[in-house]
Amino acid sequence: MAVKQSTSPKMRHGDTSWFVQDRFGMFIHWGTYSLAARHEWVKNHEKLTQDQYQKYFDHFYPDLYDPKEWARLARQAGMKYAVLTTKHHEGFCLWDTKYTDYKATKTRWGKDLLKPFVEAFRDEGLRVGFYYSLLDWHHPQYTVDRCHPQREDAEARKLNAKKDMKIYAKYMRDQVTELLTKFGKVDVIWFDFSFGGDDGKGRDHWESQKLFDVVRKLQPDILIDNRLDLPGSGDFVTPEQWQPAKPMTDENGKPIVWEACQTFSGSWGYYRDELNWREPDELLRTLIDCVSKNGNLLLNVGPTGRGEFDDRAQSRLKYIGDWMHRHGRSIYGCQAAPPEFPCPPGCNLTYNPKEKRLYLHVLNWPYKHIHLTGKAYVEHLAYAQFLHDASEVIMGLDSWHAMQQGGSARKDSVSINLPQMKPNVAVPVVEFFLK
């Protein structure tokens, strides 16, 4: 979904300066579906009625919930912000909202889950964002549509005539007002999602302009995603479960702010029996890929019904964190390299314009040399070192090409001499200091 930038005062944008600096955040999908443990859309996929789904509400008791541990794991992974599902499509709310009883404080647990989350993550130095679903399969005024669990139930469809989506839209504004007035400064609000076409829902159903205006009035600098179906309203674009092939631009070719949201596996909520988890190395390369194309990565965790990150999630977070401990400065504050620095095969480039440093992420370890072709390399590279240990990497005019061609060294190419043994890090990074 492309963001159409607007100069209209109704579409004033938030402050993305911190967002493009931090680059790496944690998405957290948590709700009563975590007890079903077979996808956050289980109510939809299995076409469950509210009565059939009620057992997960009745047995929700996250006695191992420790938001301080969540925050510690996020920080140690190198993440700088987190976005939590305050309400997902099932309609269950993690905070003590006054507008519904379908909330954590009415379960056997009986406590607000959002407030301690906010406090813990802020104490750990992380920014806080709230996900809020535009869909709600529990609200009595929400009409059955093609994404609804009862979409094939003719009797449920007949009840649409007695429902009023304007009442539901007001409900959303009231809840968002709570979220943006009771928890201090909120850095991101992540609305999800609009779906057009026949039997869909979009800006008219959500009354998106009114909702946008409430958000901007209450938190002027907050970042809003692009899923309200309201052209010009999004501060950032949200590719989901795919990676852009190049830096994203608007229809005029102007760079736009974007954030890829990705999962460890194929689902967002806790899925006990899911086996197609992505390898840690692939997840790390996804982060590098995002930054090399001017993007952020919002990497999702689905806590268990008892409130823990399972061992698969924890091991992957630790893997990324171990690498970020020594290589974070190739990510934070970085962006795509200037076009005059073409990326050699088997690598990704990131660039810090403030520090004037170029970072070569070596994804495929070569036998000995990497050749950097282009006059910009010759003219601007001053010094090279491995980032993980600050050991020098020898570089010079491309004498390898000279030897092959029986002539003098090329003047438009630089070669770097690497050890034959790959350093003991997941992805080695060469840091170039520019003149």
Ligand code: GLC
Second form
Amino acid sequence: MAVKQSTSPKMRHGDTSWFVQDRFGMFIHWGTYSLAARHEWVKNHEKLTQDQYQKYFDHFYPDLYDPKEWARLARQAGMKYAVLTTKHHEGFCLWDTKYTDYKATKTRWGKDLLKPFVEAFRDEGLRVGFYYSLLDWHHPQYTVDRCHPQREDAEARKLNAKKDMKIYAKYMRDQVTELLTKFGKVDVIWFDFSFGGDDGKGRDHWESQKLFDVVRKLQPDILIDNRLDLPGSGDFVTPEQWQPAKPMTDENGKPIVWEACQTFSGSWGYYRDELNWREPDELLRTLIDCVSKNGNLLLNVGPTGRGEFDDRAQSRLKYIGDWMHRHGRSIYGCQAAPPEFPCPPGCNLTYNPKEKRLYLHVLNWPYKHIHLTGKAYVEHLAYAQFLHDASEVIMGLDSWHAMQQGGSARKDSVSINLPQMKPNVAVPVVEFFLK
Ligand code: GLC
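Now show the form predicted in complex with the ligand, given that the preceding structure was the form predicted alone.
Now the complete complex, all chains and molecules, led by this one.
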């Protein structure tokens, strides 16, 4: 297909003010692939035809679906928003869209799944976001490309000539219009994804500018991710399955809003036999790592075909939630520490600019002391306590330690006195009140 490159002169941005406060959200990947239970890309991986994939639609029956319970689990984990796959790459829609029959209401289950989700999460005080797949391996006008299940099927490829991606692009605008007019205020729309180059798809296939304009017109403040292949359109960037090494910036060095999306075990959809689940502690450290670099974490759950979070997911959410219960203050409203407060080794720093508090996450428990080196520490630390129990942490000028190294009293470093044993919390945090 001949494509013409287009960029927009004007890109309005959404309201990120809540997003950079809330920091922690839940991603939910749920669809017909949850029944295959071996990756949400199963149709692609196994090159399944529509007919072969049909059995998952025919047997879709989430009788244990209880979005109130999902919302409760998300809130208890300390999450403040959730993004659900309204449509994933297989094309199946969770809501009662009038533009296709490939939707929940036409399965044996027969009921809309999106409205109850939206209501339950809002009731629980969480914001709501919609993931919407740009790829669609079911729509009749969607051409076969290198990411398509039928990519090696010459006959299927021949049919491309008869297909019209413009009709598909219009279908997306119509569906997105439904999503943004029938469910009240939506806080995030998460388009996924563009894959340029040979045999790929990008902004000119999706008609990204038009899609973007529809979204902005219907929900001016909504946050739009950066996967439309439309330069300047993203309100936030989306590192996936990796963690940035430092606060992310644009090409001019200006800080940008970002959200890492991460999985428990590698796949996004429910995967019964994937056994390499990340340790709860690693997930918690990932959250802290994000905030210490100005980022958010969108942590994914893949509910089962019956509509539940399995126990591996639940136990990890609980682990994080137990920590968040006492340590949310070092996450919400926090960001990277100012550069004059260098982070000591084995630790991670976050900072709340409004409260003027610095949070030292002690990842590797030291012997008895941690040295905080830098004039800013000497000048600004007013009081220190553990966050989990508000017990004082004694601090002092670091002269004693300097003497041990054969020097005279140092004026540029503060040491804190810690108990020999690590307190009984996953990651202890020292809260510093700044002058
Ligand atoms: C990838 C995958 C997809 C998943 C997404 C989440 O783009 O295609 O399965 O939904 O990552 O970020």
